[in-house]
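The data below hold one chain only, encoded as structure tokens and taken in the form predicted in complex with the partner chain.
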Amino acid sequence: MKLLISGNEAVARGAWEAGVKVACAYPGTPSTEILENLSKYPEVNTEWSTNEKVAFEVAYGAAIAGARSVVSMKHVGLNVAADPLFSSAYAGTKGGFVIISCDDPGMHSSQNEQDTRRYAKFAKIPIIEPSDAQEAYDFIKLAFEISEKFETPVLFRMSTRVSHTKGIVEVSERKEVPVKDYVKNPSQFILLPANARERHKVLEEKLLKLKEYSSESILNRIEKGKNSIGIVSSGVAYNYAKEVFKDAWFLKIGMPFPFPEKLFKKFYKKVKKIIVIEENEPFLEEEIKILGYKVEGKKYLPICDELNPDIVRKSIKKRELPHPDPLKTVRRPPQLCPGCPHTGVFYCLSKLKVTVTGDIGCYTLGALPPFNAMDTCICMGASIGNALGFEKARGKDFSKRMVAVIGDSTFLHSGVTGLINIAYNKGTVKTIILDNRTTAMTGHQDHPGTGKTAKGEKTKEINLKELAKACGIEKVYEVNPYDIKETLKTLKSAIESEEAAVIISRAPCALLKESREYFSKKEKKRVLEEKCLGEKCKACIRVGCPAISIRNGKAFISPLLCVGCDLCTQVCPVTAIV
């Protein structure tokens, strides 16, 4: 059967067909759809874990227990899971265990560009890299076989362009793979130093065998060409290279580590000049150079940003296809949605002119105009730790002019440990938990605070107020962010107090079904033009709502975008909005 599906859907389909029993993840663009699709299959036990480390540990536990299992995350999520990753290489596995990491070259929605291939080499486990949806489907099945054959975890590198591109995939049916018998084996799975020393030797032997396998595997192949140029490429970069170099020989790499040395040597004899075309890091280029061969790659191609066929052509062939000149147009920077509950909080924070350590989520957009209300955004959970650092550097009085902001999902991911740390280390940091009842940024996944599982079943719901108190924070406030006056008052008194506090700003994301139903009953706002002060005032524009603009000198509220949330009516000084 032929389907038009994305790389992520293809991975999920392939993993399901390969008999996967357990799948865990923490949502993160571009990886999210893998677990979303796996959770649709009744045969797969899926979960949104609290963070990537936990997801890794649950899936790995399932693999040690004998089942085929998979964990998926975005590239920066692998940093969170790096601790068990390195240990899993030593201990190995019983059931097939695949770790999917989705890189984001070009940083469409990430804080950095990381190349997961480097993690494979660092952690000493094999890595597989598909170049499109069909390969994602084919290769994931092979990944489980390799994992079981060599008793090793296998890394599986996707990237935004592979994860989110849709292509035609020929699919098949699920093959049940029985869970292997569980046999207690402490010398393998208890990494006490004495055992780990032995396991390190086992790992090194495995790597030698995997190196042999890499040259024989269908994952790596030579494609005959018509001229004497040889291209070495992997991932989506291979497809860009095929587009530009139609007559070249190709060494198509689907398993970058261990590098297929023997196959490369065969390839080397066929061509006169070798160019490596790869996205971001010069991983393959370095592997070849280590072998002592002369190759070119990053000499032409950029390390920064996503590749595309234009860059490949322009960098190496030094020319472009003829095209019309680029034209200038208006920018459309990302913004909070109409009716977003974070809007009220950021409006207040920009009024208060406080220092704000921020975090990863929709609310990172509070850093942009018109709010400009954020000073830092480093990684998941960092806002609370960063804030304590500010206090330690600049004193408790500075704390009275600053807050940490963090979303509900991010707080449960890795913010809660920061909060415990504040209470334990006598900090006075004020933390605002922007609780919009979902993981909004990645498209509304549930988490422990929503009371629903990945399969949509009801479950225990974490009470953030009680949790904050249990962490040792005595002052916990709750506010409705749509009430600007109340929010401003609460924030003011909390910020100026001498002790640590948590302010929970609670209102569901405006795009959630329950919010849409609620807002559908509300009247849309309109501007009384005769009252509006227009250009002179712009108070409503400073709310940062995409529905509000200035038209013919007066405020205008788009009836298509307005949801009727009432924020603008509260800030208009002349009651011109009704």
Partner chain sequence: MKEFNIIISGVGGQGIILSSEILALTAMESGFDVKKSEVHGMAQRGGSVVSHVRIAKKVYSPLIEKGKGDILLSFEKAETLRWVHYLKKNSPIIIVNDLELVPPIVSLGLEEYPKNVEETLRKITEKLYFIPAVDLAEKIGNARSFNILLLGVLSTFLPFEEKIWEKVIRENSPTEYSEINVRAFKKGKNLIKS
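Having seen the form predicted in complex with the partner chain, I'd like the form predicted on its own now, please.
Below you will find a single chain and nothing else.
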């Protein structure tokens, strides 16, 4: 049967067919759809875990217990899971265990560009890299076989274009793989120093065998050409290279580490000049140069951002194909959605002119005009720790004029440890938890604070107020962010306090079904032009609602965008909005 599916859907289908029993993830673009699709299969026990480290540990535990399991995350999530990743290489596995990391070249929705291939070599585990949806489907099945054959975790590198591009995929049926018998084996799975030292030797021997396998595997192959140019490439860059160098010999790499040394030597004899075409890091180029061969790659190609056929052609062949001028599009700055509950909070923070340490999520947009209400945003869960760092460096007087903001899902991901740290180390930081009842930025996935599982079943719901108190924070407030007066008053009161405090801003994301139903009953707002002060005022513009603009010198509210949230009516000084 053939299906038109994305790379992420192909991975989910392939993993299901491979007999996966347990799948875990924390959402993050471009990886999110893998677990979303796996959760549709009743044979797979799926979960949104609280963060990537926990997801890794649950899936790995299932593999140690003998079941095929998979964990998926975006590239920066692998940093969170790095601790168990490195140890799992030593301990190995029983059931097939695959770790999917989706890289984001070009940083479409990420804070940095990472190349997961570096992690594979650092952690000493094999990595597999498909170049399209069919390979994503085929290779994930092979990844489980490699994992069980060599008793090793296997990294599986996807990237944005492979994850989200659709292709025709020939699929099959699920093959049930029995859970292997569990046999207690402390020398393998208890990494006491004495055991770990022995396991390191086992790991090095395993890598030698994997290196032999890499040259023999169908994952890596030589493609005959008609001229003397040889191209080495992997992942989505292989497709770009094939388009530009139609007559060249190719060494198509689907398993970059361990590098297929023997296969490369065969390839080297076939060509006179070798160019390595790969996205981001010069990983393959370095592997070849370590072997003592002269190749070129990043000499021509950029290390930053995504590649495409035009960049490859222009960089190496120094010419472009004729193409029409691109269509002119209207540039729009990213903004919070109309009716977003975070709008009221950032409006208040902007008025208070406090220092704000921010975090990863939709609310990072609070850093942009008209709010300009954020000073830092480093990584998931960093805002609370960063705020305490400010206090340690600049004193409690400075800390009185600053707050940390963090989303509900991010707080449960890795912010809660920062809050415990504030209480334990006598900090006075004020933390705002922007609780919009979902993981909004990645597409509305549930988390432990929503009371629903990945399969939509009801479960225990974490009470953020009680959790904050349990962390040692005695002053915990709850506000309705659509009530600007109340929110501003509460923030002022908390900031003036000498103690650490948590303010929970609670209102569901404007795009959730319950919010859409609520707003559908509200009247859209309009401007009374005879009362509006227009250009002289612009108070409503400073709310940051994308529905409001200035037209013919007066405020204008788009009836197509307005949801009737009432934020603008609260800030108009002349009651010109009704």
